[in-house]
Structures are given as structure tokens and as C-alpha cells.
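Heads up, the chain below is alone and in the form predicted alone; it's given as C-alpha cells.
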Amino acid sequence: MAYFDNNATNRPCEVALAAHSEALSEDWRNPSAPSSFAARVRVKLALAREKLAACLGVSPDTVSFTSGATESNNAIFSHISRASSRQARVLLSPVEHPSVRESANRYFSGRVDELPADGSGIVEPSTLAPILDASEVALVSVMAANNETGVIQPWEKIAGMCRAHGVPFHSDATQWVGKLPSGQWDVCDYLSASAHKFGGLKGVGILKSPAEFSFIVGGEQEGGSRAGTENFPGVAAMLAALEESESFVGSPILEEARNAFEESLRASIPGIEVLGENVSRLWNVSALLMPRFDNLRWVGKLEKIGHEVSTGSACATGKDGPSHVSAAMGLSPEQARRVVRVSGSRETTPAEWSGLADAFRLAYAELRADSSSSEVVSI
């Protein structure tokens, strides 16, 4: 099976194996213990969280271990509703993921507004001050790059502008960590990811925020910010795998891949269309909006082929109604049940990226012969 379904989740990269399999061999103590054994564990996990830090530009004494992105984002609102005014409003762009959209939601209850955005979902900062100047703000959210299109935004551009504000500003860089430069993240107060998008193990994520944050109680571990025993060999596995894909930030045969793979298809399945693409976006994902027949019909016959891809957002599935990020970009609801996703890794080659395209070809080949045969006709 063709795996395209990155943006969901990676294949663990086999330096994270590596790193977890030793870290669980010889560095499986609590890091909080008292012995010399325990020590050394927890010597590691600073020089680790150093590293990190480095990787992203970020002072080391900021950054909390946690189980993902979506606890660093529900941690993030739950600590802001706690420090702010019961009038505070949070500003979120319209095309946030879930687990920022309900972790704001539940704890800022009607004092949610989504930001302007144009039709690529992107938010252009010069709308932001106006809206800065004249309510109480608790809190300012942007994604750095979209999971279900890849569109990025502009969040260097919009962290300083919430800072000349005087406002908190946080970003979701759960899709750009380990896929494109790191930049330098300390422009943002809060920020958060997770290791299994980039190519570590699920269960293990970053939280970027001040160093007075604190959301788990119980013990002093992370600096007193996130009680609970540390998770090292998860931690060791994520360094290990965001290490080794700076290796392959910028690469351009990455990103010619997928445009290839992109031009084929237009080339060859009329009326079809890619959201974003006329901005920038990330090297590994197209969001394609079929020109027939619904997503699910999609996903299915590809796979039967040998082809895994995706509707959108895993941690939508299920929901009823259209994708919110296809609402925000103005597609109607039933463009939106057209639009398939597809997201390589820096593991896909351009012959996979080919091969998919021979697969989209194909099956809609037999989508068509399928809707032929089941035509019913009246006489």
C-alpha cells in the first residue's frame, strides 16, 4: 500500500526507532528518582530539551514536554481563560484545527471571533489591528501551515503584530515542524506540535509558552508546568527525528514531486482543481477538488488500487457537515464532498508521486463505469 495520508500521521523515521529502543534499554527510569541511574536519565532529558529548543529557535527553560499538539492547545486556553477577564475575547483564523477551534470554544464560551481570511484561508495581518485597537483580547491563534491544504500563513508577520499590541500569540506548527526551517519560533508566547508528524512516535509533543505556565499539578516535573513522569525514550525519538529532517528542509526535488504529480492530473482529469495553489504551501500536500463523485467514493477505489490518501482532517472524522477549512475557503457543501486529500513524507519518491497519479487516472476510470452501470432508466 501507497501510504499518502502524512498529514495524518508519519511512519515512525528509523533513527526514532533507533533512539526509543535504546532509550528504553538503558535510559527507562524515572527521571525524578534520586539515584545516579535515575541522574543520568534526567541529565539527558535537559540536554534534549536543549537541542530542541535549539532546533527551534526557542530558549530551552520555554518548552514542556506533553502528550501532543492537541493537549498543548488545550492546555494553552485553558491557562489563558484562567489568567484573563471574563470579557477577554480570543481571535482564531478561520481554518484552525479542531483542537484549537473546541479547546477555545469550551473555555471561552461565546467569546470566540474568527478572524478575516481570503480565499485561501490565508488571514492578511494589516486586518488584525483594527480589531486589536478596539476589544480586549486574551489571546490571538494562527496556524503556521494548514493541515488539510498546506496553505501557510503569514505567522511571523502576525506574531509581531500581537506583540506591538501587547497581546499573547499562539501558533499551531503541528504541519510545519520537521517540513520546512524551523525559523525562529520565540517570536511567538505559545506554541505547539507533535512528534508523529515529522517522523517521531505518537504521544509525545511540544508546548512552547512562558516559563510561569503551569497546567498539570501533582509533581515538579517540566519545571513545574506538567506533573507526571517524563516520557524520555518518546522524547529522545522525537529529537532524533526532527534532527534528521533538517537534513531535508528545502529540499526542491520534495516539492517538484508533488507539482509534477499535480500538472499530470490536470492534464489528464478535466475541471480538476487545487486548493492554494496559486500561494505558498507546503512541499507534501495537494488538496484536490474533484471534479465528480463524492471523497469517500475516492478514497475507497484508490485504496482498492494500492493507494492510501484522505478527506481531510483525521481528527474531524465523523463529524457531521462539510470541513470548516473548505467553508472558510467558499466552497459549497457539495464541493466540499468532492475534495480528496494527499500528503508524501520526505521518505515518498517521485515514482510513488507517478504511481498515484496513474492510480487517480484509473480510478477515475472506473468511478465513471461505475456511475455508467448504475444508472437506472426510465422508459
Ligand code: PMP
Second form
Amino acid sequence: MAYFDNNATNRPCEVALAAHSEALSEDWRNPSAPSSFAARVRVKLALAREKLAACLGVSPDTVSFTSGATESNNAIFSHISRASSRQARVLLSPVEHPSVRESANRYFSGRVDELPADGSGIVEPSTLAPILDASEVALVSVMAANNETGVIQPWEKIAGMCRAHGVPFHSDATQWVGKLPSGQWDVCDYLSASAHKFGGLKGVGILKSPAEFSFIVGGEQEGGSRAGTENFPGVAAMLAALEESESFVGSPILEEARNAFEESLRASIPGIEVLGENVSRLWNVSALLMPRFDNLRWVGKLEKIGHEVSTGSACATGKDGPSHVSAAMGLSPEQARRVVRVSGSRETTPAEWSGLADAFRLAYAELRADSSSSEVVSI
Ligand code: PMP
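Having displayed the form predicted alone, please output the structure of the form predicted in complex with this ligand.
The next block holds the full complex; its first chain is the one shown before.
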């Protein structure tokens, strides 16, 4: 099975599995225990935090390890709601992940505003200044790269504007970290990322926050910010995966293979569109608006011929209603149901991308044949 659903999750990479297995067999003790063996794990955990912080360009005392980006996002809104006034509002891009949207709505019910965005879902930074001047804002949250389309937001610019206005800024960088250079996150007050999106394991994530942040109580772990025995093996695997990804980020070969795939589809499937094709996008994603057939039919047909793709956000699969990302990009509900997302990883080869283009052509021919035979039956 050729795997093209890496924005949902990656297959754990070899170096992550090796680091995990070594930590499980050698460094399994509780880092808070008093023995010298436990102290060794404590030291390794501190070192891993320093190295991860260095990869992200932030201070180690601002990095907490969490169970993933969903937890990081929830923790941020819960903390900000406790620390801000009852009038303060939060501002989000219209294309945030549900773990940002729903956390914002839970903790700031009736006080969540969507920032104006263009037809690619990109927030225009110049629209922000008047809003920051006019209202009391507890947090601005704009993701780095979108999970459904790969479209990149001008998060660095927005972070700078928020800082100039003294307003905290959060970026959900779950789809960016491990795919694009990651050394510049200090401009964000809050940041979330997740190991399983870049070759690490599920259940391990990163939260960057001010050092005095506390969200799970009952122990002094994570500098007091998140109580609970630390998952050192998961952290070791995450570090190994992130370090490995650093040698791939920015490699033009990865993007060229994805672009060749899109070109090949445009030439052979008339009417196909690529969402966000004219703006900066992640190199690994194509969100394809197919000319015909619901996306679940495409997913099923492609799977039968050996290719695993997705309808958009894995978190939204099976839910009623079109994706809010497609809606923000101006797609009708009927169009949104025709969006197929393919997402490769740093391990995806040009031959696999080209095989995927062939699979789409075959799937299209079979879907048309299926529908013309069913039309005959219905007559
Ligand atoms: N934010 C974004 C942009 C994501 O793509 C995802 C994963 N779909 C999450 C948050 C949630 O990540 P996790 O699985 O680590 O909770």
C-alpha cells in the first residue's frame, strides 16, 4: 500500500523507533525517582529538552512535553481564559484545526472572532492592526501551515504585529515542524507541535509557553507546568525524528516530485483544481478538487488499487457537513465533498508520486465506468 496520508500521521521513522526502543529498555525509570539510575533519565530528558528547544530556536524553560498538539492547544486556551479579563476576546484564522477552534469556543464562549482571510484562507496582516487597536484581545491564534491544504500563513509577520501591540500570539505549527526550517519560533509566545506528524510516535507533543505557565497540577514535572510522569522514550523518539527531518527540510527534490504529480494530473484529468496552487504551500500536500465524484468514492477506489489517501482532515472524516477550511476558501458544500487530500512525507519517492498519478487516472476511468453502468441500470 502506497501511503499518502502523512498529514494525518506518519509511519514512525527508523531512527525514532530505535531511540524509543533503546530508551524503553535502558531509560525506563521514573525521572523523578531518587536513584542514580533515575537521575540518568532526568539528565537525558533535560538534554533532549535543550536539543529540541535549540531546533525550534526557543529557550528550554519554555518547552513542555505534552501528549500531542490537541492537548497543547487546549492547555493554551484554558490557561489564557484564566489569566485574562471576562471581556477579552480571542482572534483566530478561519482555517484553524478543530483543537484550536473548539478550545477557543469552550473557554471564550461568545468571545471568539475570525480574522478576515483571502480566498486561500490566508490572513492578511494589515487587517489585524485596527482590530488589535479597537478591542481587548487575550490571544491571537494563526496556524503556521494548514493541515488540509498545506497553505502557509504569514505567521511571523502576525507574531511581530501582536508583539508590538503587547498581545500574546499562538501558532499551531503541527504541520510545519519537521517539514520546513524550524529555528525561528521565539517570536511566538505559544506554539504547538506533534511528534507523529514528523516521524515520531503518537501521544507526544510540544507546547511552547511562557515559563510560568501551569496547566496540569499534581506534581512538579515539566518545571511545574504539566504534572505526570514524563514519557522519556516518546521524547527521545521525537528528538531523533526531528533531528533527522532537519537534513531533509528545504530539499527541492521533495517539492519537485509533488509538483510533477500535480502537473501530470492536470494534463490527464480535465477540470481538476489544486487548492492554494498559487500561494506558498507545504511541499508534501495536494488538496485536489476533483471534477466529478464524491471524495469517499475516490478514497475507496484508490485504496483498492493500492494507494491510501484522504478526504481532508482525518479528524473530520465521517462528520456531517463540509470542512470549514473548504468553506473559508469559498467552496460550496457540493465542491467540498469532491476534495481529495494527498500528503507525502520525506520518505516518499518521486516514483511513488508518479505511481499515485497513474492510480488517479485508473481510478477516474473506473469511477466513470461504474457510473455509466449504473446509469444504464437506472434507465
Ligand atoms: N493541529 C493541526 C494543524 C493538526 O494537523 C493536528 C493533527 N491532525 C492537530 C493539531 C492535532 O494533533 P495531535 O494528533 O497531536 O493531537
